[in-house]
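In the block that follows, a single chain appears as structure tokens, in the form predicted on its own.
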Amino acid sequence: MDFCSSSSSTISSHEEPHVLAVDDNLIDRKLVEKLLKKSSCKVTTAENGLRALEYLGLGADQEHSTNNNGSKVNMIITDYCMPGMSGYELLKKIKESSILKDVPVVIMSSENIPTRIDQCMEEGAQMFMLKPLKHSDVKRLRCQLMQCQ
């Protein structure tokens, strides 16, 4: 199913929103995946920002790719601090993409640093959440996702 082929598409309550979860820590990634699935979301995971970009069709060698996974993702949730490419850098790449710029991006971090939070929000993050995520956080996310699409 193609949930987000255009910015005007809506997700009805019986459809599963598709979330791309990006985190270099396996335990955190599994926790986020489990919480999202519990909230009736379809989940794809990536262990770093580069893998996420590849999945979305924005990898270095995919600039003119016909990979259309990005149009099937309704939200991206990413850790801030990852090796290679930070969640902030991933956010910037997504917001620079004409295809993906309207996909909500949520940044997670175990560190509550106001300047970091402000920087992400100014760059277009939908939300900044502190780890570890709880079921109530994911329920709030899903609720926002249903309204923002």
Given for the second form:
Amino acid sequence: MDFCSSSSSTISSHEEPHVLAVDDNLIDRKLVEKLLKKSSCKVTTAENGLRALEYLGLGADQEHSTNNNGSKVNMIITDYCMPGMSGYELLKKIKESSILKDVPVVIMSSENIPTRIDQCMEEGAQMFMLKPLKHSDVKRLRCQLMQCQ
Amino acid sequence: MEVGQLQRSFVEYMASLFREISAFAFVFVVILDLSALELMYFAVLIQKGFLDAQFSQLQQLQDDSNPDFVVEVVSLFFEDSERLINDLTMALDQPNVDFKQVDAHVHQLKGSSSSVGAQRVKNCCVPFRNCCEEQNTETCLRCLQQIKQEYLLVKNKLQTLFELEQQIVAAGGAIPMVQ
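Could you drop in the structure for the form predicted in complex with the partner chain? We only have the form predicted on its own so far.
Below: every chain and molecule of the assembly, starting with the one above.
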């Protein structure tokens, strides 16, 4: 049985997945980065949705061809409550992109609001996680990403 | 209770038990004593609710590649909190208070304090957000006072904890890890 799919988000067991972490809170950014690095991930952080989109090559004035960061990112993890563009709005923009729609997007929030969770899952979020994130949460994510036993 | 005082009473107790040991063993006891002291102090901070399990999560993230991780994150927390407390003070001092802005600041503070395990500070943020919703300047100011108090308390406790750790390292020991 073949465990690999053809989507750009799958990686083999010896590669380090590249995760883009988006959060407006500096402390949370530092924490999520450390948690991901501890789980052997390469991490890029962004402080808001606009910066995240720019990094991914989906910024307002960008041509897809001049930026291939998007194709290198295996997962995006974003905070829900951010000034300007929310995590939900960022999720929508990513799912609307032909290049990035298959990249798993995880939403984090400090608030456990069922309607918010449903809204994100319906829009195609991979997972919704409660903050503060724990090591066990990230390990679970990592396993999902690896699609291995 | 100041570190020196804690140390002295503990050391006196330990010394009374180990009156005839060699110098090497005494150093070992001192390190153990400091480590035991730090564990005890940490246990008290948890028991009194100043810190919660999230702080232990931070400690577990610290490793050889990043031996100052906890101190770095906590320092960021101090800077961030002091800035937010200043912003809140200014925002509530306006003739027409922008409660949305006040709420945004409290939300940030709740997030940061939650992420470092500063439980009592985090718990002060919940009623504060309710007062913002009610657009009541007076109750908001009272909440802010509470937050200032709790913040200064936890800052003092954390600085004491780090002082203890520095003393352990200086004495040649390793910082005890709590699971």
